[in-house]
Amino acid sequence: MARVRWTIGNWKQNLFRGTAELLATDIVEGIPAELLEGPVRTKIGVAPTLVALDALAPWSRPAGPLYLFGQNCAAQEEGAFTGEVGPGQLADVGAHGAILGHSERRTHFREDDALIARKVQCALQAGLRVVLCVGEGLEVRESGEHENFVISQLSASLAEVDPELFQDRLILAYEPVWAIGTGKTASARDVGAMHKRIRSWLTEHHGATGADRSILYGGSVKPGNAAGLMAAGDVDGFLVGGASLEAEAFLQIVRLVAEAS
């Protein structure tokens, strides 16, 4: 089974409903027609703020080309959890999936692997896609323990997940925290080596179902470095931050992902 390529824009805590609608319009109008015809291995997603999700429904699948993602999701479906939003509630406003384990959630909001594992299980059980993020900081990278660290995150974050839920709905994203907004750069060799290690672990523990999971890269992706990163090996697309807030930059990345051999 051919792995699906993804380009997903994470808009983070940016844009109001109106500007989110304008950006979505510009992206949809600029998507190459060939990507919208026939069986497509390349999928395009955006993750706006929660309050803008329903505003983007006119451009979302199946009527439109975009898959919508929440930037977070609760570890439970519903209940007395003030401030939380469950997977069913995300789906109710048009979301197809959720980004979980992002480095900013781990760092700023102290989310640990145990919590992330519960979130992943809950979201998958509810029928959502999940983009599970893993990645190491600079201290871990410089210690040489980066591969062990990332595999530990991956293993712990999937500890409570029924492997039968992986099929078609679990997406991995490697984001080296040390290369995001620090002036340091992850080389294609760095990225390829980590993606290869992640895929090896998935194959070892989950067979063909694990081997077929899409693994995205999410470290300061721009039009200027996207082609080189796609050529690194085992890179199935990108989780794009700042560049996804500019329609033309995001569309350039979409095209590069679609055209990569």
Contents of the next structure:
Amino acid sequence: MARVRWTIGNWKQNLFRGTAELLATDIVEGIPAELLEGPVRTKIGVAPTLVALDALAPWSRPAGPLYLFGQNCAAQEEGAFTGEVGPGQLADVGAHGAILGHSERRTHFREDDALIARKVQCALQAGLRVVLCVGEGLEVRESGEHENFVISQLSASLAEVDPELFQDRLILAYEPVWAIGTGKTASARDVGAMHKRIRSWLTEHHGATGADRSILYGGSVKPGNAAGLMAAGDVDGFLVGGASLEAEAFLQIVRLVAEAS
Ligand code: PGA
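Okay, that's the form predicted on its own, but what's the structure of the form predicted together with 2-phosphoglycolic acid?
What follows is the entire complex, opening with the chain shown before.
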């Protein structure tokens, strides 16, 4: 069975309910009909700000084509944790999943692998999909230790996950920190090598279920570099930041992901 392809827009702390609705409308109206009617070749997701999630319900699965993701999720279901939102609460406002371990959360909010591991387990347990992000900073890349670094992040971030929960709800995203929002993209060769390493780790530790996980690339993905990155090998789509805020650019990336051989 072919692995599932995904194109997911991470809108970060941008847009309001009204502008998020407008962007979702433009995206949904521009999705090529064959992607909706034929065998779907890329699933399409967006991760709006939390307070706009429920406003996007009319465009989201199963009523519409979009899968909705939160950009974060608490490590526990509920309780006395001021400011937190649990996976059940995310699902309640329409989310199908959550992005976890994004480098902006790791850096600005000091989230470490141990916390992310608990978040991943809690979200999967609650039935959400999880896009787990891993990626090295520039210093690590320059030291040549990037593959070992990413594998240790991956292994630690999945340390709490009950293997039974692996199934089809876990999606990986390799996002080199130095390529996020900087306009710098990793070369297709570097991306292919890292994805291959991630895939072999997943296969070694989680067998066929691990081997089937979708591995996305993220970091300055644009219409101009998406086809080359899809051809890198072991790339099952993208997590797109900046370019996902423009419907036409995002749609071009969606098409390139769907059409890649
Ligand atoms: P970018 O962001 O596409 O703007 O680099 C990617 C991400 O943060 O997921």
